[in-house]
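The chain below stands alone and is given as structure tokens, in the form predicted alone.
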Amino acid sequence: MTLQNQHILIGITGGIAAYKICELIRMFKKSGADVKVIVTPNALNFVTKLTLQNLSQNDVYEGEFTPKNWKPEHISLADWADIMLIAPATANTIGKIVQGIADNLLTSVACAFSKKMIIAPAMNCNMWQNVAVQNNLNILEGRGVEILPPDNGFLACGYIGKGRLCSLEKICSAVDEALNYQQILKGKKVVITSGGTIEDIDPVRYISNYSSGKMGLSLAKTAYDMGAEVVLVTTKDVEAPYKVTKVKSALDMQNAVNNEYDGSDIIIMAAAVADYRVKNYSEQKMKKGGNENLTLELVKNPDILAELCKKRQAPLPNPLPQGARENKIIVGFCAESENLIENAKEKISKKGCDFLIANDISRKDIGFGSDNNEVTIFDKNGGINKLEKASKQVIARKILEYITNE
């Protein structure tokens, strides 16, 4: 870990996990980083004011209203600092956080700060799992606020269960990687599409797949964070800090992906598209009266992946549209139940994409609804690479620096 001359500043909550930022503050230190902590009232609880300013060798902030010079102090610290971590994180000043309440230094600092968050919870276990919680991180994910899970174990409360606060060479980890993280698509515009499309048969029946939109998302997130004008194009509901279009069909999508062709750079078709799509749509609810069986008939969908290769293969105009942008990197995925590489090798020739991401679906750990994953990438050349199974945020890291790096 290198953080030589970086800006930390974290915030520390009324958590008994408190005692452990002391370690937390000396690690960032020895890695040459300056540090600067804010503390709620509950917080000095837990740990003391002079012992946070010996190992900070910083002052340590509580007041709102002390500022030192012209400028308030929640925005001058924010200001500051280049990354900002909340750890250990209570139920209470999430929520606080997601609604925009600046009642105390620390939650001021958060609703004014516009850089790099991340927030590492610690709570009893049954408050973790309270709904009302993980919608606020849920929430907070969608802002683009990093959060790292508290971890299973004996909680001071003397339950067992998911609460602990994480642990501190993971909470480094992260910190290190956000500040340290290559900006290898900044100025460069990616548009992803994500979900399972839906195809409706009349206003109350559909035909979908169990597409979660997990991963698509993952690589939204992860473009952004790399510098990228990100372009979501999903059929799931998201809220995040770049352009997200929503859509429900296949042609909807088609068309979503179109209006955005022109200004991309790179464009990766992670959802999963219909094949097919009703012939005859019903505008009534349809009954199913005497008969026993019921017979649909459906029409293809285009394929939005062969049809984009192919419209990039076109002469571009000259000149160019304006913002319009050359030499896009298109990329594709498929979902396999059997004979992956032999089928991959097929469509990736037949589509003609730069790279096509192959899944193992016959597979319950990893794929669809997972929040891990395991791929093999082929690239146009023939080239195979797999990436062994690790979380989707990983797996999309690596992704998008093997498809920029080609």
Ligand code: PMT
Given for the second form:
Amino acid sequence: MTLQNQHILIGITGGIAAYKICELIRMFKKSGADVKVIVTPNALNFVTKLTLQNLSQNDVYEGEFTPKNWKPEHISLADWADIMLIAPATANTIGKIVQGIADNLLTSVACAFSKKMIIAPAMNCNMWQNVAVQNNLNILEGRGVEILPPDNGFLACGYIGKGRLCSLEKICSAVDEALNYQQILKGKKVVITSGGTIEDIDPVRYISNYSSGKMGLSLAKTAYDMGAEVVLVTTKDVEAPYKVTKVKSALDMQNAVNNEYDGSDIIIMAAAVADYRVKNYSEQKMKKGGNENLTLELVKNPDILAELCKKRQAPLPNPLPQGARENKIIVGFCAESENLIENAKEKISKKGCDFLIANDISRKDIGFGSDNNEVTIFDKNGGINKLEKASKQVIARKILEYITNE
Ligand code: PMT
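Moving from the form predicted alone, what structure would you give for the form predicted together with the named molecule?
Every component of the complex follows; first up is the chain already shown.
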């Protein structure tokens, strides 16, 4: 592990495992990191400021109203850090972070922090199993926070169960991996689409599909962890530390993606875009009348992906507009229920993208709505690479590593 010149901000909350963080600080220091420590008032019941100060070779931060420079402490610490680790994290602090409560220096920094955050909880096993605690952790995970679950074993409260802080080695390697991982797409802007578009028929009815947006969301989260500036254009409600543009129809989606086109390095179209929309939207709820049958006339939606690829082929303006990027990678997805390989090969050449990720949407255990996927990556030069069934998070990581050649 080498963490040379990396800025690690450790938040210690009021749990007995706080004493273990003294050793953790030494481990980070030995591997070259610059470490600063914030303590909650309760943490100081378990460790002293003097110990933490000696080990980190930095001031230890506790109060918000004694800043060491002109900037408010919670902002300067958030700006300084490359990563924030909260260990041990109590149920109380986890709950506050979820709610955006900023009532001490640690929770204020967490509220202001927009980079990678890792949380290592430690608490009594019954507290760990509490539904509110588990829900809070799920919410944080959904926002891109990495949770290092506690281990099983003897607990300081006398119980045996899940609740003791995970091993220091595990924390170190998670921090090391996150910091290295953050470099892969640093400086790159990645635009991702997700969810099924919604094509209104009248004020109460619409045409859509079963896309849950999970595949696109996993790609966005992973690209963010890899250090990219991420824009997620989605039909779903998403809370995230990166830019999210909520859209409804295919036309809205096209508009939003086009707005991001110039400045993007990678565009991934994981959304299930409706091929057609109704020709005449009815401003009023459509009435049954005496009709036994109803015919809706549909018109073709633009093919967003194909048009992006066409746009890329056009000569670039000289000089390039400010912030515009050359050499874009454009990736499509391909939802097939039969003849996956033949259809995907045809689609990649028709659309003109660099990669096409094909998945079989006739299977219930992958594709639409599932937490898992199994995909085959086709590249424009004829290369084919199958990714075996795994969680969408793992598939997202493998896709991003593959298309960026990592
Ligand atoms: O959202 P989940 O529940 O997690 O499910 C994930 C998924 C199955 C939706 C996803 O993995 C997927 O396959 N997305 C693409 C679905 C799709 O629209 O496939 P397609 O074969 O119809 O389209 C091919 C490509 O062209 C896609 O990148 C699509 O975004 C794009 N397209 C399609 C039509 C259109 N009018 N404009 C487009 O840009």
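We call the rigid core the largest set of C-alpha positions that still match within 1.5 Å between the two forms. Residue numbers count along the first chain shown, from 1. Bear in mind that the values here come from a model prediction, so they are computed numbers and not experimental data.
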Please say whether, between the two forms, the C-alpha of Ala314 moves by 2 Å or more once the core is aligned. no
On a core-based superposition, does Asn136 travel 2 Å or more at its Cα between the two forms? yes
Quick one: core overlaid, is Ser167 moving 2 Å or more at the Cα between the two forms? yes
